[in-house]
Each structure stands twice: as C-alpha cells, then as structure tokens.
Amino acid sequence: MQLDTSTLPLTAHSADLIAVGRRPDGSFTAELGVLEAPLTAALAQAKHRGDVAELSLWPTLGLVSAAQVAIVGVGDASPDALRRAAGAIGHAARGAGADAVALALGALDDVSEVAVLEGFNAGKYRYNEHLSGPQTAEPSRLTLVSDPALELAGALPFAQAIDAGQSLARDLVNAPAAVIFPESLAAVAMGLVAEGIEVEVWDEQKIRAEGMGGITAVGQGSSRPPRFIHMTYRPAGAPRKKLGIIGKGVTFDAGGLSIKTADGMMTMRCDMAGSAAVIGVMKAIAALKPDVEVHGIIGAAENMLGGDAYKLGDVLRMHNGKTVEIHNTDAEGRLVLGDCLSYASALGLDAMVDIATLTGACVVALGDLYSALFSHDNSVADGILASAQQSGELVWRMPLEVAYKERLKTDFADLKNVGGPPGGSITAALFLSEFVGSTPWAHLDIAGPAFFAKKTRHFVSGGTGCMVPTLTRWILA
C-alpha cells in the first residue's frame, strides 16, 4: 500500500473515501467545508456521539470529488483511541471497496502516527484464500491529511514491519489444518531464511533422539509428524541482549483420546496461534534489524486420535529429564511447550517469553479481549505490560501462586499434566515453570484474543495476530 501525506484540505482529495475524526464535543479533526453543515445535522439525527471507533458512512452527493465520507469517533484522541478509530476506517474502506483513502485524524505525534497506521492496516485485513467469486481488494493508497504536515520517516518502517508480521500470523491461523500442519508450518519458517533469519528444523526422529518426550507424544497420534523449529536473528554487531520467544504450534487439536466435541474442534486450527505470532515477530524483526539477538522456537504437532496416540496414564520423559503422567490428552500444549522451554533455557538467554492458546480457564477468567500474563520476574512482566500498552493489546497479569503446585502432584511421575478445573490457567503456567531453568521467563496465555468468532472491534472474524505488536516492541525496548 502506498502511503502519502498532505496538507491540502481533506475535501480537496479525489479519493474514493475521505475520513475524518469526530470528538465527543461534536467538533471534527479537520475542516469539512460544504460537507460540515449537512453532516452535522445528519450525525445529530443519527445520535453519533464521537465515541471511540463509532463509525458513520455517508455519500457526498457530488458536493466534493470523493464518493463517500466516513466519520469516526476519536474519543480522547489517545494513541490507542486513534488506533481503534483508524482500524474502523480501514475496515470500512475494505468493505466499501475503496482503493484510495484520505484520512484526517488531527495533528499526530510519532507515537500516534504509528498507532494510526497499525490500526488502519489491521482493519483492512481479510483472509479470502478459499472464497470463490470477486472480493473487494484492500486499499492501494492511504493519504494522511494534517496541517502541519506529518513526518513519517520514523513511523512508516515500524508500522510496515508490524503489518507484515501480524498479517502473516493471521494468515497462518486462518488457513485450514489441511494447509498448515507441522511440516508446512516449518516450510513457512524456512521462508524467512531469505530475509536474514537462520532456521533449523528437526524431524520426528531428531525430536525423539533429543529426548523431547512431550512433542513426540502429542504428535504420534497423527499421520502428520511433528516438527521442532528454531529461528535465529543475529544483529550485525555484538547483541545488546539475547531474547527468546517460544510458541505453541498445535496445528490442529482434536483433543487426542480425551476428544473434544464437534463444536470444540471447529476452530482448533487456531491452536497454533502462539507459533504464528512467533513467526510473525521474526518476520518483523528481520525488517527492523535491532541490535538484539532473537531466538524464535516452535514445537509443532497435531493432537489426533490415531492408533499410536498417547494415552491416559502414560508417563512421558521430557527434554529436561522430568517425568509427566498424562491425566488429560487435551492438555497437550503445555507438553509441547515444556520441551521447547527446556531447550531454550540452555541458550544463555537474558529473558524468554512463551505464547500459547493454552487454557479455556483463561477465557473464563478474562474473556476474549485479554491475554493473561504469568511470571515470577517483575522486570520481564513489567516490560511486556509496557509494550502491550503501547501496542493497544490488552494484557492482565495473573498470580503464579506456588502453593497450587500441590495440584500437579502424582504418585507415578514427577508431576501430572493437569491440576483440576480451579485455577486452571494458573496450574498450567506452574507446569510450564518446571521447564524454564534459571532463565527469566514469562508466559502469555492468548486463548481469548487469538481468534475471534465474529467481528470484534476492527478485527474481522478469525485470527488476530495477537501479540505480534507487543512482542516486537518488547524485543526492541
């Protein structure tokens, strides 16, 4: 998409859609000339209040050269409010088939510029790979209108990198499980080699030989063998720090022998959203080239019900030597992540974060808008929370209460893979903590916001690319 800036009046642009913000006091973020009086009257009739992302679309009736005008509420005009407002415009522009859009949301600082571009890009996204017939194309040109002129030299590269990474993550989550499975997910990661990322992929024999009992067990019930993926970005000079991001890559989760219901399986192609976010972040990092060494690690497997499927009562030996008794084969993501975290803990990282659609209990606790953050390390947790706030992603820190480890005890192994329904997201995080060694670590449970069943805010239904903006900022901080 071509991006331009302009100081011309908004109504002078020959765009398919012109868009302007409206504040709660009824004022607009740009002059509307001949459109202002009729729009003010129409908005009053429609009871448009200027709430954040509240959108109203109107024909211009030939009064200006643009075909349509969109009014969007900007609320307090904070960066997050502007991100959501721009997202609503991006969504409306794609829906209207607008090729050229001129957008005036007032004078923007560097942070707000990035927020506007992030929001617009996320709003215009669609996944149409399997739809027949003509589809509306995304806008090919966006003009940001402001007086004084906007300076986008710093904002544009970052916003473009986030867009590329987040859109890739969304594509991976939205693709059917017949398209994205462990081998094909590894092939996508291998595609980043051309962008300067080192990639190593282990097949099922290597995974077993390396003692990764969790990934091996989860993947053995499928005709699609598991894969372990290690991506590395190395800066040109000495790295300022070394960080790891570890993603759960369960490309389809039928629940194993603890089988899910049909409804429960319907969107389980999204159970690899953590791994999609890791690949998306690595793509963004490849473009931004920070002075940070970054390791992206993924355990990829399908959790199916074949004759070799792992069973209740099985005892697995994990990568770090600990043993796990299986009490629920549908608690598989923590087994995959346990091996990955053990591997990552030996890399000499300054900090690492795992990201996973791990528990339904997290959705019960926080709903579908919030990700849960667990960590014993305040520095890592504070850094992620700050990056999430800058990204407009909602993250809530949850307790990692060590007393609950009692619920993971069993007579037949070092621990079991479930701790019972109460505090289920906490006991899952405590399970993971058994595999992190001494590396400062945090766990992000994105079971809620990774995939929306219907349009939510400016995100269409499907994958959201959740945490790509946050983790990219965390790495750059």
Ligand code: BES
The other form holds:
Amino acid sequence: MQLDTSTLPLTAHSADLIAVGRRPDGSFTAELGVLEAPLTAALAQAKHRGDVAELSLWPTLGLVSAAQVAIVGVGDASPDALRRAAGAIGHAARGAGADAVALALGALDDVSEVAVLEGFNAGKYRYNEHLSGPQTAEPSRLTLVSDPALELAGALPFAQAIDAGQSLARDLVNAPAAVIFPESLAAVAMGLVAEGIEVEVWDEQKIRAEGMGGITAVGQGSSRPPRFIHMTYRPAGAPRKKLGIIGKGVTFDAGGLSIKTADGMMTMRCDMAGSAAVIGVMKAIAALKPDVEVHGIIGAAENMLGGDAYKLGDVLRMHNGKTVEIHNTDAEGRLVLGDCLSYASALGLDAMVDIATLTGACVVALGDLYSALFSHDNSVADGILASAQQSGELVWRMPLEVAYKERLKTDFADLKNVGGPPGGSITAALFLSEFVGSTPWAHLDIAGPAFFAKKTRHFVSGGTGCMVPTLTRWILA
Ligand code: BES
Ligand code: MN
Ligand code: ZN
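Switch over from the form predicted alone to the form predicted together with the ligand, please.
Whole complex next, starting from this chain.
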C-alpha cells in the first residue's frame, strides 16, 4: 500500500473513499465544505454519537469527486481511540472495495500517526485464501490529510514492520492445520533467512536426542513429526541486550487421548498462535534492525491420538532433567514450552517472554479481549505492560502464587502436568516457571485474544496476530 500525506481539503481528494473523524461534541476533525450540512443532518437522523470507532458510511451523491464518505467517532482522540477509529475505516474501506482512501483525523503527532497506521492496517486485513469468486483487494493507497502537513518519516517504517509481522501471524493462525503443521511452520521460519535472520530447525530425532521429552511426547501421536525452531537476529554492532521470545506451536490440539469435544476442537488450529506471534515479531525485527540480539524459539508439534500417542501415567524426562507425570494429555502446551524455556535459559538472555494459547481457564478469567501476564520479575512485567499500553493491546497481570505449586505434586515424578481446575492458568504458569532457570522471565497466556470467533473491534473473525505489536515494542524499548 502506498502512503502519502496531503494538505488539500479532504473534499478535494479524488479517492474512492474519504473519511473524517467526529468528536463527541459533534464537530468534525476536518473541514467538510459542501458535505458539512447534509452530513450533519444525516448523522443526526442516524443517531451517530461519535463514540470511539462508531462508523457511518454515506454516498456523496456527486457533491464531491469521492464516491463515499465515512464518518468515524474519535472519542478523546487519544492514540488508542485513533487506532480503533482508523481500524474501523480500514475495515470499511476493504469491505467497500475502496482502492484509494483519504483520511483526515486531525493533527497527529508521531505516536498517533503510528497508531492510525496500525489501526488502518489491522482493519483492512482479510484472510481470503480459500474463498472462490471475486474478493475485494486491499486499498492500494492511503492519504493522510492534515493542514499543517504531517511528517510520516518516523512513523511509516515502524507501522509497516508491525503490519508485515502481524499480518503474517494472522495468516499463519488462519491457515488450516492441513497447511500449517510443524514441518511447514518450520519452512515459514526458514523463509526469514532471506531477511537476515539465522534459522536452525531440529527434526524429531534431534529433538529426542537433545532430551526434549515434552516436545517428543506431544508430537508422537501424530503422523506429522514435531520440529524445534530457533531463529536469531543479530545486530551489526555489539548488542545492547539479549532477549528471547518463546512460542507455543501446537499446530492442532485435538487434546490427545484426553480428547477434546468436537466444539472444543473446532478452532484448535489457533493453538500455534504463540509461535505465529514469534515469527511475526522476528519478521518485524528483521526490518527494524534494533541494536538488540533477539532469539525466537518455537516448539512445534501436533497433539493427536495416533497409535504412538503419549498416555496418561506416562512419565517424561524434560530438557532440564525434571520428570513429569501425565495426568491429562490436553495439557500439552506446557510440556512443549517447558523444553523450549529450558533450552532458552542456557542462552545467557537478559530476559525472555513466552507466549502461548495455554489455558481455557485464562479465557474464563479474562474473556477474549485480554491476555494474561505472569512474572516474578517486576521489571520484565512492567516493560511488557508499558509496551502493551502503547500498542492498544489489553494485558492483565495475574498472580504467580507459589503456594499453588502444591497442586503440581505427585508421588511418581518431580511434577504432574495439571494442577486441577481452580486457578488453572496460574498452575500452568507455575509449571512453566520450573523450566526457566535464573533467566528473568514472563509468560503471556493469549488463549482469549489469539483468535476471535466473530468480528471484534476492527479485527475480522479468526487470527489476530495479538502481541506482535507489544513484543516488538518491548524489544525496541
Ligand atoms: N490449547 C488449549 C487451551 C485453549 C483453550 C486455547 C481454548 C484457546 C482456547 C490447551 O492446550 C488446553 O487444552 N488446556 C487445557 C488444560 C487442562 C487440561 C488442564 C484446558 O484449558 O482445558
Ligand atoms: Mn490442549
Ligand atoms: Zn493446546
């Protein structure tokens, strides 16, 4: 998409769609000339209140050269409100098949510019891979209209990198499990070599030989063998710090022998959303080239019920030597991640964050808009929360209550893999904490926001690419 700025009046633009913001007091964020009177009347009729991202689309009836005008509520015009408003415009523009869009949301500083571009990009996203018939193309041109002129130089590369990473993550989540399985996911990671990322992939023999009993067990019930993926971004000079992001890549979660219900399985291709976010962030980082060394680590496996499937009562030896008794094969993400965290803890990282669609309990606690954050390290936790706030992503810190470790005890191994229903997202996080060694660490449970069953805010149903904006900002900070 081509991006430019203009100081011409919005109504002078020969775009397919012109869009303007509306404040709660009814005023517009740009001069509307001949459209002002008819639109004001129409909006009163339509009871448009100017709530954040409230959208109203009108034909211009030949009054101006653009065919349609969109009015969007901007609320308090904070970066977050503008992100959501621009998201609604992006969504509407794609829906209307608008090729050129001119958008006037008022004077924008660097931060709001990024927010507007981020929102527009996320809103225009569609996953049409498997649809027959003609589809709307994404807009090929966006003009940001404002007098005085906007300066895009700072915002543009950052917003573009986020978009490329987040859209890739969304595509990977949306793709069926027949398309994205451990080997093909590893091939996507390998594709980042062309963008300057080092990528190492281990096959199932190497995974076993390296002592990764968790990934091995989870993957052994599937005819699609598991993969371990280690991506590295190295800056040109000496790195300011070394960070790790670790993603759960369960490309389909049938639950294993502790099989899920048909309903519970329906969207379980999304169980690799953590790994999709890691790949998306690595792509963004490859473009942004920060002076930070970044390790992206993924455990990829399919949790199935084949004849070799791991069983209840099995005892696994994990990468750090700890043994785990299996009480539920559907609690597989923590086994895959345990091996990855143990591996990452030997890299001498200054901090690491894992990201996973880990527990249904998390969705019960926080709903589908919030990710849960668990950490014993306030500086890592505060860093993530600050980056999330700047990204407009909702993250809530949860207690990593060590008293609940009791619930992971068994007579037959060092740990069992489930701690019972109460506080299920907390005991899952505590399980992970057994594998991080002394590296400062945080865990993000994205079981809610990784995948929307229906359109939510400006995100169409399906994968959201959540935490790509947050983790990219966290790395750059
Ligand atoms: N992948 C699921 C968690 C999940 C649920 C993600 C809903 C997204 C939406 C995970 O592997 C799982 O099955 N967790 C179990 C754990 C339980 C057996 C302790 C769960 O949440 O029920
Ligand atoms: Mn599961
Ligand atoms: Zn799972």
